[in-house]
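Shown next as structure tokens: one chain only, the form predicted on its own.
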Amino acid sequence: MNIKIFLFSLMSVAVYIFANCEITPVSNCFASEAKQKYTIGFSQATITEPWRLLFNKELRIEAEKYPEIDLIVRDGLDDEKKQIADVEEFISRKVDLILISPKVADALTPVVNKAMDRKIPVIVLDRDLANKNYTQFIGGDNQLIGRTAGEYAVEHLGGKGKAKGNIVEIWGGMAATPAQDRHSGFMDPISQEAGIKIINTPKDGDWKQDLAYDIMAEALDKFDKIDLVYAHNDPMAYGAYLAAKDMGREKEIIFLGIDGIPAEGVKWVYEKQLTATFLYMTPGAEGIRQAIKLLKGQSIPPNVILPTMVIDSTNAEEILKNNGLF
């Protein structure tokens, strides 16, 4: 190639680079494009429950897989006003996306509406809101879980059409959609059995072991015959078991819980303190996976329903072994 033509071509390339880089250093023009950083705000309702701690742990582990994520986590301290303030903070910081597991539906709905109005996508985890003005919901099917527990109760109280027994139901947060769904799902099969009765007045155990202990102790004082306890999570089922044990009545009662955390509910089933639990997966890891898809321009479905399963004496040991706990 003629040297003059070569030099002219080289100068043309240089002019093009400087023209397109404007005042940017030339070295930056040759560097590979840096990954965009995304700020995600996560508002957790509380961390007072083991299931919530596992939820946060799994969410953080998944987030660490994506260096482009800047994750901000806030604990609502079991207080809806604190959680509203946390979401308001995310809005003011103009985060790219909000993950929220609301304490209660009605109180948290307006602030989520506000985020959506500001064009901040919101993924709702575990507990639903009063309307569907959000980007996506991820969680278990609490109606299905409750119905599965109800069918299990019917089977262990004599079978369909023949079941008999007195049941104590211990609610989670009565204003929370999972508790409402776990109750209504449970009642689907239970209400078909004339021989089964829910004998206690509905009381809010707020997902806490100590409150469930008190509710069960009161029921034991009031009722001579209790055949089954259905608690809306494992800590409350275990609290009920401890109350019955303290009164020497634990062997006459079937205890059912929900969550299926290996080191907690599954362990209690294996030790025969609970009869069964029903898996309620945490949505933390899936929340991060869905968020990163959305932020990178991919479409995501409006709902992601996590699977469930019955955990009892037939599979508790295997689950503990698979999780390195046996």
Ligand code: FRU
Given for the second form:
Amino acid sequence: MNIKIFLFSLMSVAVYIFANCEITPVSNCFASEAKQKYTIGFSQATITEPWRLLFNKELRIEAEKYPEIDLIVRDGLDDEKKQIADVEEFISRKVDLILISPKVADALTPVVNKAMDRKIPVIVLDRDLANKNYTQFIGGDNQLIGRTAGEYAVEHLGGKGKAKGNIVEIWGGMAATPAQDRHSGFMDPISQEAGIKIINTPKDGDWKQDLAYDIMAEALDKFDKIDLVYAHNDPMAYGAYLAAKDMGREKEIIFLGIDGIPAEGVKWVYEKQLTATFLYMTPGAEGIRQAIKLLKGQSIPPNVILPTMVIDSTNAEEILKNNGLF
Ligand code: FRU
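Could you switch over to the form predicted together with the named molecule, since the one displayed so far is the form predicted on its own?
Full assembly next; the chain just shown is listed first.
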């Protein structure tokens, strides 16, 4: 090869590499994954609840800040088979990264393992899987949330060592880790109190208001004295409240939920339908922030835990005002 042509080719390659590097670290410029555009596949479990809609909205708003992201969102339609197919689609499209909020742990674990085997990083959001073979988990601390709700219940049923009362617990999806953790966290303080009893047999409320209504209607029928309802999310706490209201018994019961989204749980607390709710932030925005860090070559921690807080009559109004809902 003529030396001039050789030098020209060498320069062209250098210019091409430089143009594609932007200001990423040098090691990353030469890595095969250093790109100008990244495709992120987001597999959402369902969009049947307002919390999920807010989750998707926060995720999309954050993603729009990064023109280098092409985002594909799939709705699992509250059906684990559909959600597995969505992740399979991402794997065959060879996306750069998968975000997933799995409906249930066991059924979704193998397809996430498969993505990891194919070297596609996976960030798990909100609900966990059956093993830790993924890149990162982002979500609230459901044990802590359950424990905080349990302490709140003890305090409102007479205080530590003296608390008395009958509790109806309304479970979210029993195969989902937040429901399991919200139960076990709650039981920490509750099991210390000899005067407190969980009176109903555990039944899967699948996070749904109408199922919770039925569970509560059955409990109201069976038990003359119910002092407190602990539901694993706000829609179910509200469903239980409606069932009690229809029987004229809502005034004698304390209703506790979880999520605390302004237009729902916080509003219900402000209107005194629920006594309290415990914030469970959506991981939508943080999911995108962590994904972009990873795709740009930064290291990310294995867990990002989102904060919680108690929302009751002391702060509901202020939260509504801060969100333009008052
Ligand atoms: C929405 C939801 C929330 C709940 C979360 C738990 O699908 O049920 O209400 O906090 O999922 O994963």
